[in-house]
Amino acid sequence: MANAFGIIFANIHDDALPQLTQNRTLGAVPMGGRYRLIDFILSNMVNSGISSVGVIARNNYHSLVHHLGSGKEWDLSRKFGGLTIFPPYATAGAGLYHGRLEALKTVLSYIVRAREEYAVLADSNVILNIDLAKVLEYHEENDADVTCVYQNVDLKEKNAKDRVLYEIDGEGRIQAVLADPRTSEGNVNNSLGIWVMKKDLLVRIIDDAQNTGKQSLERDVLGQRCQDWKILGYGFDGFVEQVRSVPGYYRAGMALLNADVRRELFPRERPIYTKVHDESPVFYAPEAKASNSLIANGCRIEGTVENSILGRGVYVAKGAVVRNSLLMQGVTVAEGSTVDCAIIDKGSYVSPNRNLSGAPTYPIVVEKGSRV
């Protein structure tokens, strides 16, 4: 896989989580107590042998830069290749980019200079563990122009807003690209936001977009070239969650409490890497109760925690109850309070004797640094 470089879009889906991306990019949003969303696709690339990765940021990227650093945790701190984080370059007279094609224009020189023959493009909102070397092998064996990774799912939503669906024939060739379809139910081929193509083709696509004003890679390029290019679909049938909304983020987080999901997402041979923080072990008071939860280092548990995920340094006071919730770093739940079906961002404080209760389909969201 050393013959491919990676490009990750860190901000494309920021609008999906407006309450959590006011001060950070989507790629830097916490997941699973100790990880960030970008860790999953970045680790997939590294585990597949990709040693050159560019991360394109748009705004609110300071947390992302702090998390990724030099890329040491992903073995990407190198003299040649390695990790490159691109700040939000603005094009002359146009301001910051809006779509993937505009984002790629800002890093065209990086792409042109890349030594590798192939490019792997990916969004940062997808949680999965995929061997991208197999995707590239499939791409090469079938002499494809573009290979798009998808999953066949039973879509129960009548409105497939923000989704991209592929119509695929019996030979695996994509015949149509449906962007933001109004109605889609039943089994559909849902794009996972991962694409493979030759570097030279990518450069031509960017040049053409620059001349014609195209913004959407899937709608304006792939959707218009289905009959001219050999665009193939690569089906992935493992565990996948795409963060497209607050309920989707909540669902993805809670899925990690399932042992089968954790075994599939975090296999020993293909680990998910992240920045390591040195913290003291979790402290459980004698009266504390904890069950079916993931609790990060540095937490202090004096109350009850059930079916929840707690980031580093969370404090659950005596008599407090946390159920079915996602609490990020440094959250305090004071004595006598109950938190159920909630997402509480970093550094927030829940005052004594409060009751925060949402629903799995509509969890309560407490923004960063709030006092409730």
The other form holds:
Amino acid sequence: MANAFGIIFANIHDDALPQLTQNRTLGAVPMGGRYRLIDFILSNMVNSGISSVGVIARNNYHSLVHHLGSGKEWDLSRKFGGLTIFPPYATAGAGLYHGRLEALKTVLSYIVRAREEYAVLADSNVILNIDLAKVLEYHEENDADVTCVYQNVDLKEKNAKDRVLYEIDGEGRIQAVLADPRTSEGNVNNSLGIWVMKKDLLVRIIDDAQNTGKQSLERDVLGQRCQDWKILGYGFDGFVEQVRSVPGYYRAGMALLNADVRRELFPRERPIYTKVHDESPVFYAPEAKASNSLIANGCRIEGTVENSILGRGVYVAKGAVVRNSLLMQGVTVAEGSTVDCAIIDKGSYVSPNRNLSGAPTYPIVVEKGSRV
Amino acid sequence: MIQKKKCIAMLLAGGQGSRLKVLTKNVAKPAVPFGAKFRIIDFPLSNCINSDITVVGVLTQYQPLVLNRYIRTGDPWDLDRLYGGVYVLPPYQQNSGADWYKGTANAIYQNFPFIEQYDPEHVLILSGDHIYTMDYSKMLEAHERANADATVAVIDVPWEEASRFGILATDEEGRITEFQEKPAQPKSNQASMGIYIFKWSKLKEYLERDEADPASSNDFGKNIIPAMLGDGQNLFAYSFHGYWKDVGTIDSLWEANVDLIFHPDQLKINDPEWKIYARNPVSPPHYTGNKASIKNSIVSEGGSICGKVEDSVVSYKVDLKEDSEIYGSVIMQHAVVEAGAKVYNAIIGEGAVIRKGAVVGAPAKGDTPTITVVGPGCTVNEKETVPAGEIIDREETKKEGTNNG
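Next up, the form predicted together with its partner chain. The previous block was the form predicted alone.
Time for the whole complex; same chain goes first.
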């Protein structure tokens, strides 16, 4: 059992996927056929021995609440701790929160009451399988004030927009925090949006932020305190995708077709948990063709599916072809239609003999419940 | 605290199911996997919750570990309840001594205290070896409307097969006039499905009487129903129309599985209004490989399907390597079929391994294939040939983590 509780920000990057987050928080966006984005970090916490997790939602949180329920599927339906979902808590004179610090302010009493000594904070847009117990161990062993999880990446283009980068010295200490840098390139340390600190320090940070009007945890707090606090970087070199844009979401989805990625992301000893839906097994008709694809239960395949990920209950009719696409729950592709490089949101219907085609770098997005 | 329930269910799950051979070596028959993601017991349990019956006692005695681990708190079937829910009821020691369940009726007799907690008006008796979907609430309605002391669910079977079943003769109103156990000269083709609803007060009376008779075999079909009939009690038949199959033999288990592919309209496992629930481990969707070819088959989650699959039922976390070929077979969870191996008309048990180039079974000659079985956890060696009809029962060579089901 870890001596830490978890806080997950369910909405922070909503604007990254405007078409997919109109009716849901980013954390509730489907991924990998049967998961939601939040399942990854939430399961990571549970598998690392964290048994008390608060999820902070801001708006459009119905599907998130529906998905998480009592937390039973993550083994978080507990007498002590367990899962707590925080819908917006607006006090007089305060509207919805913006940055993480304001979000944390709304759950201050939860944090103060927590019995654990450490807090693990995380965004919900990150797809990975990390042993957070090791991060906690590293944090304690090195007597750090804050430990930030990052990955060293090679930025191909001179644009790190929407990323936060850390400058780290030879001793692993973060010397500078670059939020939204537009000029970085080459080898950089990219923040994964996962932080560990003592609960007491977190409470101090929240109090201070309120008094001084700070909004951004990374830019306004960590970035300003590099010299007087011991802020360490913890490098993670496994598979990671952070969802920051539509093409990025598409790339993350398609990455799961790689067997090595699946082995790393879904190891037997650290499963990714999700809500169970009791769908029947996939039915493949005599004329079905399916290759290099992930196909969730409840699907009915009469046509052709290639290089795609199909969510629960998708119907691919006779003569229909689905290629290089991500189809969410309950999508129907009617007879004779072709779908290529598309992201089709929940419950949409592609009429017979249509041709829907995008490009890998710019996939078409069909919004939830559309008729094409 | 007692919370009164109008009708509770008692599910007889104690049978060994010896005709399923190696498939029930380590598990009770109701826990045998079925239809890619289920176990047999999922059908009666799901029928209960879908029929609004929220107290189910499951009577076990043969190899109960897997069944216990599977049912646990009953949450997959929504049977984890503040009042009622599902309970596994093994035989237990009493002041007066200890007994195994001597027969189906005795199993209920030994659990009087469980039943009395709910002060039910009616008790539904179910068995854990049939595949079917049925609305028990309609049967209960008919039972109450007729003011019956007992109602027996019946299904029309072909006349030529009637002598294999318990046959009920009825009058025009559906009142049972005669019961014949496996008759040579059947008087009707209405077979008992082994599903009964009793008025609890009557059942109690007859179970007590049956228990006092040392000559009785303490069986519902052989003793209780004939005794009630003999006393002129109000017994009615309730006709069921729909898919129902006893999966007590290797052949019938295989048939019921492939019926899901060839007759999906008969047994619906994808009806949103009548879901069949199961406890499955959480796993990603199954992966279909670059060279995969899957036709006329059903496949569940978590596996990797890279070979050729036709007319087959493939369960969760099954690993079918490239160039493997599966025809007309039932592949249970965690099984592995390696490259170049061919499987025809077989049941491959949970966690079994078919090594490279092995051949299991043979294509059917004529209409009905001869079914081959590889037992749970057994290995078929490289290039080994397993003739059609063989049943492989070897030391288990591979233990799979199947904690969740």
